[in-house]
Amino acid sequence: MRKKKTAVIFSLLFLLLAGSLLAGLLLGSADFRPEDLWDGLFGTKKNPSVSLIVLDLRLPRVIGALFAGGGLAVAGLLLQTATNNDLCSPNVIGVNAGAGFAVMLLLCLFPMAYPFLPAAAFAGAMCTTMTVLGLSFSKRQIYARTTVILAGVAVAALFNAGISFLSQLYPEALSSYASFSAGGFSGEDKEDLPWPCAMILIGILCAWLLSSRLNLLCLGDELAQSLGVRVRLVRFLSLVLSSLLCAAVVSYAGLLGFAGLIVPHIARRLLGQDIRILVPFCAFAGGLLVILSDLAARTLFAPSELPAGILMAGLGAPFFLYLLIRRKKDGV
């Protein structure tokens, strides 16, 4: 019965994902009919305008949203599992703040270094992760779940203060930083996608390979150790993988948030606690959520366009409050 339910849920997910991908190519400031899209891309008489809009503008945007959503959702799943805290998400441990500070610092010191913004975001995110892990490390015990979160909050507060400080010293850098901090896929360049998307794909695959160990980790540290799990190593790898995924996403999509919080909760509600099933579901469902958010952001207010990150924050903040209220009712 459970296998049948899982198969039905994944089938519906793939149908929704395929529909969202098609909608992302068809809809926008210039709408196309499916037959016009097909003829413009694969017909004998290709329409140059259709090919230009779809291949150079919309296809990179849709692919970027698909990988960004999948990476953030799997990162959130890893974080929540490793810390045993369902309120944990990538921005909680300071990854976004670290990436944002690195980008702001680069814009302030080298205003014309736009091509290096993705590299700066990636470096900032990874340095933040290493700092958080270093602060929460203890020889006597495994990474403390609460300590990791508190260290992440403290580091995020420090980097946010640094961003505010730099914005006061270099106000001209704020305009460039604003678009990055909002998060989105407007003007996505297909040449910027191969490396981060490859890293996200590898990170998701590694998360799936680690999923059986994570299932044992959910039983408790002592029981997992008795079953042969190296708990400290598994938790460390989970945190590093989640940060790697976040850093790859931030490097081209900006400071997106809340996909890593919402999707793992939906996955557990629908499919249970088996991480081996949750990892692929989160990868596809996260991509679906971000594609739909980006599609709504560029069609609901046409001809104007909102950054996808703003719309996702509008969805994620009420969801976070709902989780807090539910925890309060449950006495957690």
Second form
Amino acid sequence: MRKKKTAVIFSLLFLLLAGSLLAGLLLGSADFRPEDLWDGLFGTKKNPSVSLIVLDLRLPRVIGALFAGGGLAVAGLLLQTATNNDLCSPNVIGVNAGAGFAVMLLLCLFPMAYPFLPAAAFAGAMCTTMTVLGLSFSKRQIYARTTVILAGVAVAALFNAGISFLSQLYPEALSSYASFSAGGFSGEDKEDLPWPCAMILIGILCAWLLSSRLNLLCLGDELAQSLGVRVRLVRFLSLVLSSLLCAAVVSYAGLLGFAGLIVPHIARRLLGQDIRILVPFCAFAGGLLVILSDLAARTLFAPSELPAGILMAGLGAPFFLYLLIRRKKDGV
Amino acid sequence: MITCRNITLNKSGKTILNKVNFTAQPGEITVLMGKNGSGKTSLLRCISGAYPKFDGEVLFNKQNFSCLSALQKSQIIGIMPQTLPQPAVTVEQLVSFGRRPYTGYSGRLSSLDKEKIQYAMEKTGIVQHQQDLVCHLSGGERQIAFFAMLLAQETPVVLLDEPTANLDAPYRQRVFAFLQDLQKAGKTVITTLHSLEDAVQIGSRIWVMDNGKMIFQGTAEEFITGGQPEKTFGLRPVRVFTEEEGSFTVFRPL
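Requested next: the structure of the form predicted together with its partner chain (the form predicted on its own having been shown above).
The complete assembly is shown below, putting the previous chain first.
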């Protein structure tokens, strides 16, 4: 019965994903019909403008959104499982603040160094999360759940203060930083994608390999350990993988938020708690959510477009409040 | 057979366990007793490996436990902590976690694993709840579900910390029946209990701890007649006979 339900949900997800991928390629400031797309790309009436719009502009966006959503959703799932806190999301361990600070610093010190923004964002995100993990390390309780979250909040507050400070000193860097912090896929270059996407793919595969052990963390450290799980190692690996996934996404998509919060929740509601099933679901459903957000961001007010990150925040913030209210009702 | 030699545990400059020595035999239920804070739970945690750093040795059939991997240990010792979690997984999933030490990296269950899971659920009588979430079960049902997981784990040594705390009389009797089944199956069972009546009812051997030291090891009879209840717990044993239940011992304040 449960297997049948899982199969139906995954089939629906793949159908929706295929539809959204196609819509992502067809819709925008200039809409195409499917046959125009086929003819323009492969048929007898090859059209260079179709090829330019679809292959050079929309395909990188759609692929970027697919991987970004998948990466963030799996990162959120890993974090929520490792910290046993369903309100946890990648922002909480300071990824966005760290990446944002590194980008702001680069823009202030080397205003012409645009090509290095993705590298700076990645380095900032990784350094911050490693600092958070370092602060959470204690001999008695390694990577304790609350300590990781509190250290993340403290470090994020510090970096946000740093960003505000830099923006006072270098107001000219603020406009470039604003587009990065809003998050989105406008002007996504296909040259920027291979490395982050490869990293995201590897991260998701590693998360899936870890999933049978992660399943047991819901029993608490003592019981999980008695069932052969090296709890500290699994928790450490989850946090590192989560940081890696987020850093890879931030490096090309900017500070997208909330996919890591919303998708794991929906996944748990639909499919239960088995992380082995939740990892692939989150990978595809996260991609679907971000593709649809990006599609809405560029079609709702076409020909002008909103950053996808703003739409995601518009969806995510009410969802976060809904979770808080539900927890209050459940007495959690 | 589990042997502990000179187990000493210090935490924050305080001695929690002080040179504890014992051997627990297979086919016996060893009941560990003592006042709150006497070191019972810490001793169980040292045996199970939850506390990695302590002085002394834990041996399983003369094999040093510290030389074994976490996975190897999980095939030898199964535990039931005092406070059970309330995970949002089904009872069937929970019991399947008991097979984790045998499923390899992928966590894929073989047909043999599935048979053992089904057997554990039937044996403990939790099978009718197999699709219910553990977090929605009552305290007693949850305890039984965790017993089923422990049964599916099939370890020769079973450690239980207050398995009957907060349970009503029928559930307590069910838990004791499971312990006796484990005993008959030749497993080494070590459990902490607070109730002296329960301890002398089911314990093959009774150990008493005080201030981190093992102050008594003997049979239930030796425990009753040796003056331990009076000395350590301030209780005196009273032999009671009823036609329904026969002869048993209760403990009354001095």
